[in-house]
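In the block that follows, a single chain appears as structure tokens, in the form predicted on its own.
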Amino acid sequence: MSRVGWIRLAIVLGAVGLLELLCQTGVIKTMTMIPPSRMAVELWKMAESGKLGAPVAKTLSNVLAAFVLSVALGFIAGLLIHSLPRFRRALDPLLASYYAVPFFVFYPVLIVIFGMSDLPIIIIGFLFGVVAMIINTLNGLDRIPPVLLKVGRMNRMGSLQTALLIKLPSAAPYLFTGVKLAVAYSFIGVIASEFILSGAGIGYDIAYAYNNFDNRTMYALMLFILTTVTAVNMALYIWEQRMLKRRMGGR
């Protein structure tokens, strides 16, 4: 692990330790928050009892669907928008203000169209994540060094070769950023939808525990979400770093 990685780890552990101390000493009341150690214990108990399986399976399947759609369609849309400069200039203000839109107002319309199923929740998760992928695809394509494109033309490379051998590797760091943001936004969209629009899933269970003053269950599920999103993004970060090292090593 690099020095920066150790510093990040120390900051996280320090914050968790401070929170544990404040909860254990009563500075933060139990009705407000339980200690992180208690959250971990309750999460383990839920896993052992089997209560965690069904809501986790439902939520993660919805998140996965929203994430895959966000990345795939966001990447394709980014390529198309980048190839149409006039259309992009007209679309840029809309992309810049996109996250100011309250997506949940569309849920009644989605129910009318798709019915009471998981599909409206997946669509909302998709709407949260897709634009992050579009924007980062555009940023990556904008920052391809022109000299590399000239080299491709000099070597009479076709459009497909240029895309695979020049554009995609050059834009990779920005694409990975888009993928990581799509993971986070897909989780946010799906779980927030389950808070208010679903009868099952992690978001629904958190809302139900909150309404019944069940802090142990609520914080245990919140810990599960935090650790899952962090683990996924860390895995993507490690993969990104390995890909970049291979790329640099191949030069």
Given for the second form:
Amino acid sequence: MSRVGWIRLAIVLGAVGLLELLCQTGVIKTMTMIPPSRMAVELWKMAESGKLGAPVAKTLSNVLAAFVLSVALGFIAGLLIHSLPRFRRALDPLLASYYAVPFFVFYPVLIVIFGMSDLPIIIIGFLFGVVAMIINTLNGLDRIPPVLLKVGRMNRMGSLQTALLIKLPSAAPYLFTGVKLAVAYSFIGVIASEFILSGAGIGYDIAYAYNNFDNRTMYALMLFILTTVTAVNMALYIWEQRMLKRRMGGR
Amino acid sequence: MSASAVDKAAAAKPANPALRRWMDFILLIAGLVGVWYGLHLWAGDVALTSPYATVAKLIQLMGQAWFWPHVGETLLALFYSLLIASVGGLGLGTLLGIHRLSGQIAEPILVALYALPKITLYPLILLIFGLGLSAKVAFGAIHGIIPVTIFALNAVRNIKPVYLKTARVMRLTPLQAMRTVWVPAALPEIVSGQRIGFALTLLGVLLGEMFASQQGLGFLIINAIGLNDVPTIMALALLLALFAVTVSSLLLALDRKLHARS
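Following the display of the form predicted on its own, present the structure of the form predicted together with its partner chain.
First the chain shown before, then all remaining chains and molecules of the complex.
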């Protein structure tokens, strides 16, 4: 690991250590927050007793469904919108302000339409993730260097060849950003809708524990979500850095 | 390209491109309203009110005295959290952008924080700040401050070194360099960050109001959800969407202008 990486790790560990110290010495009261070590112990206990399995499986499968849908449909929608510049100009302000509209308000509407199942939650996760993917697909297609397209034309490439050999690789970093955001937003959409109104899943369990002053369960579940999301993101980040490095090396 | 082709291209362009852009936008909105009406016909009145009924409901709500304190509460919470997010994020991002090492250290941490579903942290914020305005403000601010910081960091860090060298060669005082080099070079990206910060701060404030709150538009929405009062849900969603799209479009126009200039 690089020097920067070590310093970063030290800062993160230091912050957790400080939190632990403040909680242990009682500066932060147990009513507000339990020490991080206790959170980990509680989480371990929950995992051992098997209480964690069902909500985790439910939440993660919903997130996965929302993620796959938003990446696939977002990419296709991005391609379509990119080929219609006039439509796109009109759409831009709506895309830009999309994330300010709270989609949870449509949750009851979705329940009436689709019934009390996982589908409304997946749709909300999808609605959250898809626009990030559309925006980044558009960005990627915008940034293809025109000279590469000219080279493609000089080599008499067909449109499929151009798409696979030129457009996709040069848009890839932006598409990857879109994928990363789609992961994050699928998590946010699914967990937030579970949190506000639903009958199962990790988000629901956290809200339930909060309402019952069950701080130990609440913090254990929070810790689980925070570490899971961070681990997924770090894995994607490292993968992206490798991809970019290989690209730089190739030049 | 032959002369006639050039003529043709010029003739195809309408006299006023701005007008045409507005027409396109209005057409798009009309299309969206059409889709909405179609969904209304398909799903029925129970699930989705028609566009006309929604607007009528919104006007009726706006005519009532009890409605405005809720709007005021949301705007107040939004104002405070935007203040914290934009000023705090700008300051933090600028510092991290100038000091290269701390920027390198902080950026992945910020990106990781940005991706967290912050709603899981809301109980913690409620336990720290208690129920009321301050919890909403804090929740809105943590949504907004991270993107503002990330954009400001990149804006300052990506200023071309040759600009800074030029400033030094011309022996500008720090104040002059700030005014003529740093600010104009970083401003376009900073405005982009503020735009995203605005959207997320509004989302954060509304989420905060939807859970454990007694005032504000988010509270009205969650109340209406509990009662399955679809016309009110739709009317409030419309109001919020109009507000968000208007502010965001203004910031987007400013953003475009600044990016075009640089």
